[in-house]
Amino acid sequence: MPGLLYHTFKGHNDQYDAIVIGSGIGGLSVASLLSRQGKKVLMLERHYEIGGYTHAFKRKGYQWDVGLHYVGQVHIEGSTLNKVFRYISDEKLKWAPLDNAYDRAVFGDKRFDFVTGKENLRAELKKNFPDAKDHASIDAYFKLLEEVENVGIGYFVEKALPPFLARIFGPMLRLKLLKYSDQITLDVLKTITDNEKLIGVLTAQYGDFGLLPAESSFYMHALVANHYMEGGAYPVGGAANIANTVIPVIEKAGGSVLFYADVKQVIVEGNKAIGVEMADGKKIYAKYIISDAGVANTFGRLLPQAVRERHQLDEKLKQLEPSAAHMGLYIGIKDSPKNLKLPACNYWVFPDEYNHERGRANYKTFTDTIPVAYISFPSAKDPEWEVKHPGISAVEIIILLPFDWFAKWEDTAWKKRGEEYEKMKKDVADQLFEILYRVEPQLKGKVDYYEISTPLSTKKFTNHPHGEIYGVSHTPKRFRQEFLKPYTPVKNLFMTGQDVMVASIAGGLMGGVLCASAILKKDVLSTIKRVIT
C-alpha cells in the first residue's frame, strides 16, 4: 500500500511547505506539481487507501475501482489532459484506450452506440434516427457543440487570478461562458429538436455529472460530451496507478503521504491557515494549507466556527446544492474478461422510456423499476489485468438515487446497520442483476461473489455530508458562484479538486492545476507544456 500510516509517522512539523487535505485526484495533482517546483507536501488521508474516488479496493482476490472508469482525451498524444496526468505521474502512468464504442446507450432492447470520432458519431446518430428533420436536428446539436468547446478558457482562468485582479477582470472572463452555462440543457435541446428518443439519446450520459437534463446547465452537458467525443481510456494497471504513480514525485520532493491520518481542522490565526490539527489532537504546521476535501467540508467542517461567521461561509454554502448520491454494486466471477466476451466499453441501460425526467418521477422507491444503471467491465479495460488477476473478471453497476432514502440508518454503525439495511441492499441488487443479464446474458449463473455499497458507506470514507459523488451539483446557478476557486477568503488556505472546476477525473485534475498556479502565483499549464513536449 502507498504512503505512510499516519501513526508509525515521524516526520517534524516544521518540514513542510504545504499540507493537502485528502488524496483525491484533486490532491494529487496539487501535491504532484509544487513537488515538482521543489515544495516538500505532507498530505493526510483520513481513509485507508490513498487516492480518493481514484482508489481501487480488494476483496476475494476481486478489484473494483469506486469512481474512475473512464477519461476523455488522456489517450490523444499531445492534449492538455495527457500532458498534465504525464507531468505529475513523472512519465509512469499510461492509458489503455476503451473499444470503439466508448459507450452504449440500452432503451428497452434498442442499443444506441456512442463511437469515437465526431463525424463517426455524427453518422452513427444520423443511422439511427433517419429522417431528415432529425439529421438536421443532429446536426444543429453538433454546432452547439462546436460554440462552447473553448468558451470556458477566461471563466476557469479568473480562479487562478489573485483576488485583487480577478475582481476587476473576472466580469469580462466569465462572460462567454455564462452564456451557455446560464442555460437548462432540455430547455436548449428542445429549442433543436420535438423528437423526444432522440433528446434521450444525446442526454444519455447525464449521469456522468449526475442531474437530470431538466435541471443540468447546458454548459456541464457540452463540456461532456465534448469530453468523449475522441472516446475514453483506462489507466493501465487500473485506477490506483494513479496513486501509485504520482507518490513516489511527492516522496522524491521530500513529501510524505499518510493514511488513516483525520484531519479534525484548519488552525487559523490572525485570519491566517498556519496548519492543521489532527483528531488525536496533534498539530501540524505549514504555510499553505490545502483542502481537497470539497466546498462544504471545507467551508462547513474545517474551519472554526468563528472563521465561518466572520465570513459567512455557512451563508455561501446555502447557495449551492449537492450532487447526486449513489449505490454501487461489486461483482467477482471466476472466469476470464476474454472468455466472458465481456467488452471494454460502459453501459447506461434504461428501461424503455427515454424521457429522464419521467423515469425518474417514477423511481419513488428502493423497488421501482431504476430509471438508468451505468455498467463498467474494468477486467475487461485494463490490459494488465489478465497478468495480475488470472482466471477472474470485475464487474461495477452503479445507479443514482436521493440520499434523503437512507436517512433512517444515518447514525447507524458501519456493517452493523441491521436486517432491513441488509434486505434492502439485497433487494436492489437483485434489480440491478437482472439489468446486467438483460445487457450481458453469458454471466448469469456464473457470479462467484457481490457486494454492494449505499451513500452512507460513501459519507463514512469521504465526510460529504449527503454522500455526493460530484461535489457541487451542475445547475446555472453553481456557475455563478464567484468563491468556487482555489482562493479562499483565509490567507494561505486554497481550495483543489473538482468544486474548484467541474465534475469528473479531469475536472478535480484540472482543479489541481489551478491550485498550484494560484501559490505558486505562475501559469503552471504553460511550465508543464513546455516541459512535457
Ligand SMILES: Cc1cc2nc3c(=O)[nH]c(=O)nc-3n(C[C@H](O)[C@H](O)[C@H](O)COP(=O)(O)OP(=O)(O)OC[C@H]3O[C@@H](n4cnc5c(N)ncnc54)[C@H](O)[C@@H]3O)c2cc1C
Contents of the next structure:
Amino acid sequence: MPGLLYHTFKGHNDQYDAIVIGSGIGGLSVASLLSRQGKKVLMLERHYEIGGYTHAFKRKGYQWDVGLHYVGQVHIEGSTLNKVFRYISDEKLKWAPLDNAYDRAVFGDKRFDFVTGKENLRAELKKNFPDAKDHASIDAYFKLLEEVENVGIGYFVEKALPPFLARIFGPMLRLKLLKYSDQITLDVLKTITDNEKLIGVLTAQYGDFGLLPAESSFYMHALVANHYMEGGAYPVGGAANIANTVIPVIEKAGGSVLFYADVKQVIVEGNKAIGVEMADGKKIYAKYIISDAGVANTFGRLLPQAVRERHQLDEKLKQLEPSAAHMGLYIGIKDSPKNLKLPACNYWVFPDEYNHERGRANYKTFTDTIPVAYISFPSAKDPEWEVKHPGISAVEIIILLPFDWFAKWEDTAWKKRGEEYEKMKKDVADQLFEILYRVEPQLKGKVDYYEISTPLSTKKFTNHPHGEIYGVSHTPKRFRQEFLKPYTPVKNLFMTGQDVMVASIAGGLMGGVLCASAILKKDVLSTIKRVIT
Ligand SMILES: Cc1cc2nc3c(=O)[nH]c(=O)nc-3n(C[C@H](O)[C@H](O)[C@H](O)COP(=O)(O)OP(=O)(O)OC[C@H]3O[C@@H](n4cnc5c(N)ncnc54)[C@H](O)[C@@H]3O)c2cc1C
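Let's compare: the form predicted alone is above, so bring in the form predicted in complex with the named molecule.
All chains and molecules follow, beginning with the one already shown.
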C-alpha cells in the first residue's frame, strides 16, 4: 500500500509548505503540482486507502474501483487532460482506450451504442432514428454541443484569479458559460426535438453526474457529452494506479502522504489558516492549508464555529444541494475476462422507459423497478488485469438513489446494521443480477462472490455527509455560486477537487490545477503545456 500510516509518522511541524486534507484526485493533483514546483507537501487522508474515489478495494483476490470507470480525452495524445496526467504522474500513468462503443444504453431490449468520434456517433444516432425530422434534431444537437464546447474557459480562469481581480473581471468572464448553465437540460432538448425516445437516448449518460435532465444544468450535460465524444479510457493497472504513480512525485520533493490521518479542524489565527488539528489532538503547521474534502466538509465541519459565523459559511452552504447517493454491487467471477467475453465498455440499462423522469418517479422503494443501472467491467478494460489477476474477473453495478432512504440505519454500525438492512441489500442485489443477465447472459451461474455497498458505506469511507458521489449537485444554481473556487474567505486556506470545478476525474484533476495556480499565483496549465510536449 503506498503512503505511510499516520501513527508511524515522525515528521516535524515546520517541515512542510502545504498540508492537503484528503487524497482524492483533487488532492493528488494539487499536491503533485506543488511538489513539482519545489514545495514540500504533507497529504493527510482519513481512510486507510489513499485516492478518495480513485481508490480500489480487494476481497478474496478480487479488486474493484469505487469511483472511476472511464475518463474522456486522457488517451488523446496532446490533449490538456493527457498532458496534466502525464505531468502529475511524471509520465508513469498510462491509459487504455475502451471499446469503440464505450457506452451502451439499453432500453428494454433495444440497444443504442455511444461510439467513439463525433461523426461516428452522429451516424449511429441517425441510423437508430431514421426519420428526416430526427436527423435535423440530431444535427441541431451536435451544433449546440459545439457551441458550448469552449464557453467554460473564462468561467474557470476566473476561479484562479486573486479575489480583487475576480471582482473586477468575474462578471465578464462568467457571462458566456452562464448563458448555458442557467438552462435546464430537458428544456433545451425540447427546443430541438419532441421525440421522447431521442431525448431519452441523448441523455442516457445522465448518471455520469447523477441528476435528471429535468433538473440538471444544460452546461453540465454538454460538458459530459463533449468530454466523451472521442471515447473513454481506463488507467492501465486500475484506478488505484493514479495514486500509485503520483505519490512518488510528492515524496521525491520531500513530501509525505499519510493514511488513517483524520483532520479534525483547520487552525485559524486572526483570519489566517496556519495548520490543522488532527483527531488525536496533534497539531501540524504549514503555510498553506488545502482542502480536498469538499465544500460541505470544508465550510461546514473543518472550520471553527467563530470563523464560520464571521463569513456566514452556513448561509453559503444552504445555497447548495448534495448530488445523488449510490449503491454498488461488486461481483467476482472465477474465469478470465477473455473466456467470459466481457466487453471493455459500460452499460446504462433502463427499463423500457425513455422518459428518465418518469422512470425515477416510479422508483419509490427498494423493490420497485430500478430506473437505470450502470455496469462496468474493469477486468476487461485493464490490459494488465490478466497478469495480476489470472483466471478471474470483476464486474461493478451502480444505481443512484436518495440518501434519505437510508436514514433509519444511519446510527447503526458498519456490518452490524440489522436484518432488515441485509434483506434490503439482498433484494437490490437480486434485481441487479437480473439486469446484468439481460445484457451479458453468459454470466448466469458463474458468480463466485459479491458484496453490495450503500450510501452509508460511502459516507463512512469518504466523509461526504450525504454519501454524495459527485459533490455539490449540478443544477443551474450551482454554477451561480461564486464561492466554489480555490480561494476561501480565510487567508491561506484553499479548496481543490470536484466542488471547485465539476464532478468527474477530469473535474477533480482540473480543480487541482486551479488550486495550484491560485497558490503559486501563476498559470500552472501553461507551465505543464511547456514541459509536456
Ligand atoms: C460510484 C462512482 C462512480 C464514478 N465514476 C466515475 C467515472 O467513471 N468517471 C469519472 O470521471 N468520474 C467518476 N466518478 C466521480 C469522481 O470519482 C469524482 O468526481 C472525483 O473522484 C472526486 O474527487 P475529489 O478529489 O474532489 O474528492 P474525493 O475523491 O471524494 O476525495 C476526498 C477525500 O477527502 C478525504 N477526507 C474527507 N474529510 C477528511 C478529513 N477530515 N481528514 C482527512 N481526509 C478527509 C476523504 O476520505 C476522501 O479520500 C464516480 C464517482 C463515484 C462515487
